[in-house]
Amino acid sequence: MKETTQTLGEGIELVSVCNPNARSSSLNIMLLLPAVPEKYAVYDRITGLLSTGCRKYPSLAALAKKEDALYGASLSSSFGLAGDVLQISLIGSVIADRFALEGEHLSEELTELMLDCLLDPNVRDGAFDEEAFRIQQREQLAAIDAEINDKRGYAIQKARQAACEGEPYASPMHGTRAEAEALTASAAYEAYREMLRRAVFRIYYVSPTEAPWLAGKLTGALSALEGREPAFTRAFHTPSPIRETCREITEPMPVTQSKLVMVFKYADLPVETVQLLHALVGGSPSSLLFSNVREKLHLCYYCVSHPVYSKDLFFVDSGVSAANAQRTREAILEQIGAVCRGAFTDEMLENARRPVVDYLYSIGDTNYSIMQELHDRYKWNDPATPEERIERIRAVTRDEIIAAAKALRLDTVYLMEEQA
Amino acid sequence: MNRNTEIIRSETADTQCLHVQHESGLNIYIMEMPGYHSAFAMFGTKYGSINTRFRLKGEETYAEVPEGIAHFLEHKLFENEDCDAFAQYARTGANANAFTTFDKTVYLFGCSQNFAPSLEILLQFVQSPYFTQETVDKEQGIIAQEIRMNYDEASWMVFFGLLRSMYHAHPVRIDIAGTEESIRRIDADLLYRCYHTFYNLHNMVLSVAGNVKADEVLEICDRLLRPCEDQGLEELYADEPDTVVRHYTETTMPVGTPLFSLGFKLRPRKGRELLRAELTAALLMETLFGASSGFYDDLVRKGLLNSEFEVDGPFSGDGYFMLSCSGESADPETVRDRIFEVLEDAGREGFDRESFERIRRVHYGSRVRSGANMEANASAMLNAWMNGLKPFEDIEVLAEITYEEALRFLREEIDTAQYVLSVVRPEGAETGC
């Protein structure tokens, strides 16, 4: 595979990869701001409204008709944080021109759509055209409705949002009801229009074959950017403050299952070592908690770890009864401490650090995991290979896992509970 | 060992495979991808949550067993007499999983290492039954779980009730996993019974895809499958009327916006009549609904639906064929309204042919996006096999299906009086027709 890294403009960057193995194309236009919570619910119908038309097509009817004839190409788009930036990503995937039926640039043409999308959207007398903002609107405020409809992921958030509260990570990145009903086209406009001017631009593109024409392209867009004033700062990792005292939170709802998250934090532990730890404890069906709180004491179905290298927190959430949920949450402690005190054996360890290093080696065969390697490197600032990363988890000790152990703090614990 | 090979190529899809017919019995489907770093193993047999009435060649009466038994089986198989297949896979650092559907059981590991050490292990632990009544006692409490879990899922209430309220007698409409009652009549004699009976090697397939090559395959095939005689299996279904049971049901449970399921029930097919159906079905419901459709247009900017609408991939096995759109909405019924519009037009005065290409289109860049994956590749050749088909058999189909036979197969084949619409609203909201 060939990459290759161009400036295209300040705080303009394209990074592309060519990987003859693809049989699609694919370009992530990724925006970078600092997160301010009051800014969400304008950025999140902004990101709505940067995939579902333009000028072009102005319709989200209209648009669709264009993706279909590029043989169904995708265009989505997505907001999201790591640590305390703010990533709002335009995505688009075309299958590569050489299966086009008639010898059709589908590459090119959706990169074109795609710059229509981010940088001429659908706008009358400096404001977002009425129609398209309303039905956004209608997208959001369900959005927001919906997010109880998932118990586990509602779940989960509430744990986090209680985890980090008063952090930019704790806020609910659809913004509240009523900033969303708030919002005006006009003003929607302007904030889209700052946000071109100071977002930092990383792109990221692989497809089979080299695109000479890609930077010409994108540059001559993109340079066409008014007042462009980049002002970023590259918070990444920003750890959660640790709490001296575990909070509980209990919310009763009408389930049949409850919801048990626990939630710790650490500090100065290495994204390898906690990448490890998570494998040992919860990360497959051989993991501690799978091992022991599933199969030994048939107390869930779930019970998983997932961490979050940005704002080192370590979830652990499951799926239980609301009679055995204190007897879960102590089962869990149990394996946490079973770490601790080194009550695992080497094979267990090796046995974890195999899936790891698993997927590392996979990681050049989808666009996907290209673009998403490309963008762990910028964001940790670690030009590290996935090669690198193999021998770094390769080199991760026995001792070095009990120490992180050690180092998790139990911070809060979400229980959804079920009613009788 | 003797086996019968083939080549199956692709020119459209610019790919092919080979398929074995192993003197064991079972069928074995592989795809060579060079350059590709990971691959993808799966081994299925057809034996899924509707095959509870069955006989075998010389047996008077059909056998009938509790609801739930192949998901409870297929959790079970994981674990032999000396130790469980996952801590197997953990020696290795495959990614193994399995899932159960209505008509089917597959056991399924990815990896970029060591894939030889982990397909001994997939076609060793699945050929190696080992149940006691204490490790099915204990599997229950966890599915039982598992039950409960899906029970609070509005998206798996509103489909489990458009199945209840469209067949009668049909299996499948009851839940995957079964019940916690159906689960409780489970015991190891009755595991052991349903092994022996769908996990023969005729009844199966393993489809492998990604970084491996066919001689490595086969070998390890030739030494760990065990030969065994075709024992004439047949399946009973109660009869089902072409009827639905009712229109409308609805369920309250905690979500923030009401969710619909709007289904069709269609004739059920077999084989390359079926394939021929579902894409014809397909891309006519894209056409009509999908998003550049007018309809959806229309439908959003009313505020009747959001970007949660979708047209569900047409829904079919053995005895059962569904078509069905679902999403979120304030008022569902006008929606449903809205889709017996559009299909009573568009049956009366057709529709738009070049829309009918442009969907074509998009099937056909799915098919192609697919062939890069892994996963996609083995999953699509399993499929074909327990459908009676050949790999890449659709990518000829698409390109055969004319407007006229999507027209045809509108007026002919949807019948929009066995419609069912299915509703989950929040608690306290008004109820619907």
Given for the second form:
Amino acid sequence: MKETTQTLGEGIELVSVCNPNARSSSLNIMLLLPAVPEKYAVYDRITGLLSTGCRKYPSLAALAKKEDALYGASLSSSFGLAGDVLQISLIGSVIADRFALEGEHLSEELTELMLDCLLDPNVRDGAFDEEAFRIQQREQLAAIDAEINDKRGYAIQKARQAACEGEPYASPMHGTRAEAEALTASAAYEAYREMLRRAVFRIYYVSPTEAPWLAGKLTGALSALEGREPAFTRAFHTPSPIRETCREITEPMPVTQSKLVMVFKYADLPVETVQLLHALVGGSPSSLLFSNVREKLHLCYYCVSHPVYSKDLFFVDSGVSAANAQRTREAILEQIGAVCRGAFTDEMLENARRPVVDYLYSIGDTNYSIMQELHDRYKWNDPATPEERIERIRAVTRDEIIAAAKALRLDTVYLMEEQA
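Mind sharing the form predicted on its own? What's above is the form predicted together with its partner chain.
This part shows the chain on its own.
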């Protein structure tokens, strides 16, 4: 694979990969902005609008018809947070040009369509089209309401809010219902214009052939943006401060299954070491939490771990009966304590290492995995290739895993308790 990085303007970079094995062309136009919780609601609404229409294709139906004409091209958008950086992506994919029946330049047409969606939205009289805006409002409100209906997700969110209180990561990504209901089409359009002025553009393109036309097309479109003042700091890694005492929260709710979420914090641990610790403790069917807390002790319905590398957080969440909540908590701590004592076999460590290595080997199988890997390198300011990261994973020792387990500090415990 051939990788090329080009600067197209202030705060605009294009990273292109020519992968001869690819069967499609994919483009990710990513906008990076400082995380300001008060703007989450409006940016979430804008993100939805970007992939559902534009001036040329003003409805989802019209846009879908155009996608069908491009041999079933796909277009989507996403909105998320990495550390204290907002990431707004417009992502498109289309079959490689060589498969076009009449020699169409599908990748160029997809790029033009995405630029239309990003830069020429469905706007009338200084406001987003009211009908499209209200459709997205309903989608956003439904997502906000769904957060309370998804009890496991709600419990994790409440634990995150408690553990990271006062930090951008603690705020709900869709905004609050009040914020979403208060948004207007004109205010959202002003926020959209500010977003384009202030964002750093990080653009990824993967295709089976080189695209000498791409840089010029992107530059021509993005250079027309007026008053560009990129406001961005590489705050992708913003560890949450470790508090001195554990915060305990119990919330009674009318549920049939209690949810226990334990949030640990750590400091100064390499990502590869935390990846392996996660796989060993609660990241696979052979993990300690699954094998012992769930299968052997029968204390819970599920029990898994999931780290947040950008915040130095290590979550363990489980579904339990209220009667077993305390015992499950103790058993989780016992399993982490076992790692601290080195009470795990070399075979268990190798079983944990294998899926991490397999994942790294799989990078390149899809265009998306390549783009994600490129962005991970950028986020972590680490140019290591997947092959080099595999060597790092293989080099992690038992002693380093033990030290990492000892570095975990229980910070927050949230229990959604079933009411009697």
